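Here we start with a single chain on its own, the form predicted alone, put down as structure tokens.
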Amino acid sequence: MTPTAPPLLRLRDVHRRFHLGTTTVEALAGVTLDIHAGEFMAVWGPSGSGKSTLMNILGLLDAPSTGEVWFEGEGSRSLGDDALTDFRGRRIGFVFQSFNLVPVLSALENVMLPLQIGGEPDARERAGQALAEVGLERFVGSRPDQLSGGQRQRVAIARALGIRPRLVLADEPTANLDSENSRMVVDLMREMNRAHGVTFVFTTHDPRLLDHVDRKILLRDGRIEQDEVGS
């Protein structure tokens, strides 16, 4: 991480609302934030903080209501709907709680999935490549539902790698494991960011993985409560 570069990653004043009926809920209420390439940090909270929303916002998966993201310069509101399915796809690897896998698809095929639909000629050989990364080259043939919850997860990460991206992020990556796959899998992308140079946000309700971090950010009714740096 080099801090005096330009942030990865620039929020400023974001807002994000949603109209229920007559109701209006601010998820995000004036988020500003800065994140460098090469961080490896956590946004942590209680449910209902908010931090499914940012996560949303911080891959270009939904817009702010107010303020503005930038994402290495770019500004997400100069970007068409195409443009921002390519800038995900090429620049943005996801890993969700539930996993995301393709059932009836081996761990290679599933990995190998993001990387045929942005047209890479050398799909088979990054998927295996990413797989080994992460400890499963003996099960590249095995579907979903052969595995384990933790290594359904290391499944999710590797396909997240694949595509080679600036930035992973992993909403809950956790919240369907035990304590131990849960250390096991923070751990995992610890050495991927450490190995690749890549950042990493991840959300969690469980402050015991705080631990692993460099930062740390409670997110509290939409707003930075607290943004630590070190363990």
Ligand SMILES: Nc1ncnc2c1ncn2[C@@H]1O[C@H](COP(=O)(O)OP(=O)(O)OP(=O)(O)O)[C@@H](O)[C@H]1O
Second form
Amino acid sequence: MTPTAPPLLRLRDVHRRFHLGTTTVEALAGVTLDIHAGEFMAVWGPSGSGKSTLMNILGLLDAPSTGEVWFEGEGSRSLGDDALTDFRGRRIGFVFQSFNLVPVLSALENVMLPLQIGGEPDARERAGQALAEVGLERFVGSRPDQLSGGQRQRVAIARALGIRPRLVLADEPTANLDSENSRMVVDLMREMNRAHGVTFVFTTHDPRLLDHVDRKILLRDGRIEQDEVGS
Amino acid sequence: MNFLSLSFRGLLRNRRRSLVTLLAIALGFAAIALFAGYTHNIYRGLSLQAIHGELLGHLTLSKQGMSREGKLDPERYLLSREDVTRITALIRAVPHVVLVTPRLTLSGIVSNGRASTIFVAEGVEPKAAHELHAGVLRELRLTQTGKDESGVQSLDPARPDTVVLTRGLADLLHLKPGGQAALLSNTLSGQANALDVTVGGLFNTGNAATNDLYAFMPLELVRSLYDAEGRADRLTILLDDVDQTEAVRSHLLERLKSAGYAVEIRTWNELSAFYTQVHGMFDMIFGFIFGIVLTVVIMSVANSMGMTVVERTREIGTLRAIGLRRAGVVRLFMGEAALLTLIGCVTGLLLTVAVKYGIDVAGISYVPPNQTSPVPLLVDLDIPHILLTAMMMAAVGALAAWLPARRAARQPIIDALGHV
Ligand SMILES: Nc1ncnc2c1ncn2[C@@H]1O[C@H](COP(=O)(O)OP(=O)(O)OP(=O)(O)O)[C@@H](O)[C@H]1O
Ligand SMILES: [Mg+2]
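Now show me the form predicted together with the ligand, since the one above was the form predicted alone.
Every component of the complex follows; first up is the chain already shown.
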């Protein structure tokens, strides 16, 4: 986090508008933001404030209506769909609110999936390591429906980390978990952030989960209302 | 775990739906395979009947123009004695040829002394006729379908004045085996000629139009009526393998051309109108069934994959997010459809074998059109058609999945992820 290092992600005056019939919703109304490698940050704010929209743009899943996004200096608009997909597959891990594991695959196979898509020859070995790191080595063969919610989200974190990403994005990773499991998931992410220097951005409604983050961004009506460093 | 196994497990998600689709494919496949097997058996029987039963052999050689002009000017299109000897020697040297024999057709009047009627007789060497006919006897013994009714067996080299008549012809003149008849005809030079003959066996052509017209006669008898010593209007060629028919024909044409003979050679199926008609009809029915089954396969696969793709929208969004390209999504679902179709085909094949076995064991027989006695219902395993069908179906199945898969792959990722 040397101040001179170029940011991992750079957003400049990002707007995202959705057209619903004749009305237009401006989900992001001019967001300018730098995210540096190794940061552990939370995005919070009321429902409808644009958190998910921002996360989708950070994850290169969606493109701004206007404004620019650079990932490691690369402008996202210069990449075609396949290149963008490959870029995500190599650099960005995703953790979803409802886990989004493939139900017919075991925990290990789920973690292997992005590695295999990326053509990684040691997929099995690396997936095994990632599962061990989240403390699930005993559940490699279990299907998602044989695991608890907290365990499923840990599999999802292992899946995100298996590719050794630069960035992990987690949109409401704890919304479907009880407070104990929520705590555990956030602690696990923090641990991985410290151990591997992976950048984490997550969103939440729960103020109790904001205690240990490096940086908190408060969104309201599609704008950054507060950008607070340190906890 | 690879993508094939992912496709396979995808099929296991909604087992009932996959099973229904699979059954539709299997039944369609079995319908095609069984029908192909049935017609294959029919074709085999008909080809035996034409080649051996009707004594057509595999190939018929005659002078160039004989088939069109021969009736108008018989003399001109007859092969001379030297032609017969030389061409026969030439053909005998060709691989796959087991028999070459001269033939001569004669038409004239047959009389019992009081009444008379016209006839058309096939002049054939008795020994060669037995050899030509042996193939059908072998088959009859194999399938045990009753007795040989062709009468060719009663042509006897030791009794050169014996003729074989159609049952209808014999009935017209109240002739019985062992009875005497007189044959009248013109010689090649146009003079009237007559001969006394003995009636040997009787036979049915299986066709009302010819059943009171045809006769088989020893070749030498025809030659002496025609006053055409040593001559023939065609040569009948028997091969050891029906599949070589075309190859031998072109080989022979080339050889004879370079030897300076202008000849035409026709194959047994060109000469057997009945075979060609039945083949044409069954091919049309086959095409019809094939079309219906392919339509059913396309519709059930498209329907099944359409539902699958909608159900798995969020998963598709997830896969796209973690790095699967659009083409990868398309491949995944097309693979799933192709796999489903192939498993359906294998199931269909098992079903086909079971039904074929059942038919064999049940010993069903039926009376086909244009025949008088029942024949057993038999179904062959027509492997080339079965393979072709399986390949077509898998391709069509994958294609049917293409549209829904492409739709799924092209939707925006954020919409797919937001799908509930
Ligand atoms: N695909 C879309 N189509 C239309 N409108 C959308 C779409 N996605 C988001 N919006 C709108 O944009 C605004 C911001 O939505 P967003 O989902 O980003 O909010 P959020 O902060 O994540 O809310 P929540 O806390 O409920 O998840 C909302 O008004 C929402 O209705
Ligand atoms: Mg949200």
